[in-house]
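What follows is one chain in structure tokens, specifically the form predicted on its own.
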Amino acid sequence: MAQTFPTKPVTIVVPFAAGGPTDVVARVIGEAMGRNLGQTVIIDNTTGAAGTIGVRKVVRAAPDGYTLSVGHLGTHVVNGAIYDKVGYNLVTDLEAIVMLPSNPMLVVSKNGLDTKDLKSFVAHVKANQDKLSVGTAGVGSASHIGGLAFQAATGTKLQFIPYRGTGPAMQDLIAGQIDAMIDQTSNAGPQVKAGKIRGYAVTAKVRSPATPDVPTVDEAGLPGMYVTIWHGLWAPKGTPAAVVARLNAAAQAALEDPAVKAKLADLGLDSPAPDQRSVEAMKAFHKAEADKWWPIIKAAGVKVE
């Protein structure tokens, strides 16, 4: 089967709405992939929960290479602290395949919003923490996690409204009918850019490039509130090595294309180093960002509720 792998098309699962920044990752990737592999790469968006039905789809599926899962921090690391039952287990039941690309968190508002800046905006969600509306992905999701660290950071208590994506989020966003959102610079910052929506800082140590007028938390007033969102692509446990040697080989030559990388930096997301995207580097990789992250989100107590 290896050395005939792929005969058919190949699906990406992506566990949140079209139009977010996972499925961006997807789609730009997966596009190359399809090119590499010689057979197209569809995304299915199978969305819920935070994104634990996608997820769990692709560990039920057959383990031959054609069902992938594509996720970040959240969907793949801080779920499996949330959620006591989603009938998996998110290291030992799925195969790594590759890192992908990184990006950091942009702070944003509406631009309905009487604020200019970052000290600003923590000032009136001070004065107004009990009705203004932060948008999210759902309970554990990257846009979650972000609105966690700025909590932490202002001592701010937020209104989470949940979504099946901040695809439709920010849509809302714009639209005026929730109030903000903390979510990465590649869904973020082509609405900052376009003047559809206000941000405020960029949750990193430099700027993003892809909104370079945006400052970022140390210069803006939050100093430290560091929160960078990681993706990467597995499969079905089970999953031969060859094929999966085979998908790894073929996301590696994705992100080494020209027009990729362009599109990836137009977006303000980083690619790995090449020494973080094999095969063995991406599985103690994903193991060990668990083994940091689930005892802090357990002994804050955060749960789906």
Contents of the next structure:
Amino acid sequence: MAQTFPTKPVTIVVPFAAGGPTDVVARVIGEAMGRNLGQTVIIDNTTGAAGTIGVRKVVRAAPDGYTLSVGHLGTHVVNGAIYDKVGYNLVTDLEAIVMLPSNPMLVVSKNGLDTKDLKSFVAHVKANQDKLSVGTAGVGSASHIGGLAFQAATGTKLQFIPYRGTGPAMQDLIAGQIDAMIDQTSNAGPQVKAGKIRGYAVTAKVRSPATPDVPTVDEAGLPGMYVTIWHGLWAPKGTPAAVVARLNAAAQAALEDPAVKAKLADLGLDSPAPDQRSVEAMKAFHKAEADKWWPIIKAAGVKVE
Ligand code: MLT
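Right, the form predicted on its own is done, so what does the form predicted together with D-malate (MLT) look like?
The complete assembly is shown below, putting the previous chain first.
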């Protein structure tokens, strides 16, 4: 089977809503992977419970390489320390395929707040903590991790509103239904550039080329509040090594595709370095991230509200 793989379309399960940051990574990479594999790559948005429902669907799928799981630091590491009853282990019940691009986050608010920069936004948050609504994709999602980092850096307590992904949360932010978000650059950047929302800071040491006018957290007044969200692709445990290797080769080809590179750069997504693109590198990185984060999240007592 491994020699002829794939003989039919491959499905990538995105555990969040269409139009959001995980969906965008899956569609950009998946489309190019499909060209390399000679098969269509179908995107299946199975949403809910901060991505755990979509990940479980893949854990339980046949280990034949035709059903894959895309996700990030939240869905494939942090959730493992928060959701006790999901019935899977993120490290031992999945086969790593490849590391996918990463991006920092943007602290953003709806237009129309009486704020002009990060300092005045933080002052506004402090004065309105009980009523300021902050959109997330659920407890443990990337936007929630960003929110927790913001709370820790500012000594505030945010009112988190969970969505099935930050695609729909962003629509509500643009419409003024919620007040703020800490969301990935790939999702928030285009809206900041279009003037539909306000961007205060990027959670990285350097500005994002996708939003060069938005200062870093160091420049804007929350020094050191760095958050990077990396993505990855996995198959169910027991998928043959040759099939995993074929999928890894297709993903590596996608990352080298000039049109993919241009699209990722436009969205502020950084591709993994060449020595991080092997199956072994992703496997080791994923385990190291779980070993690093699980004790921290458990000790912090992050719970599903
Ligand atoms: C999404 O695709 O909606 C996001 O990755 C959600 C998040 O984790 O913040």
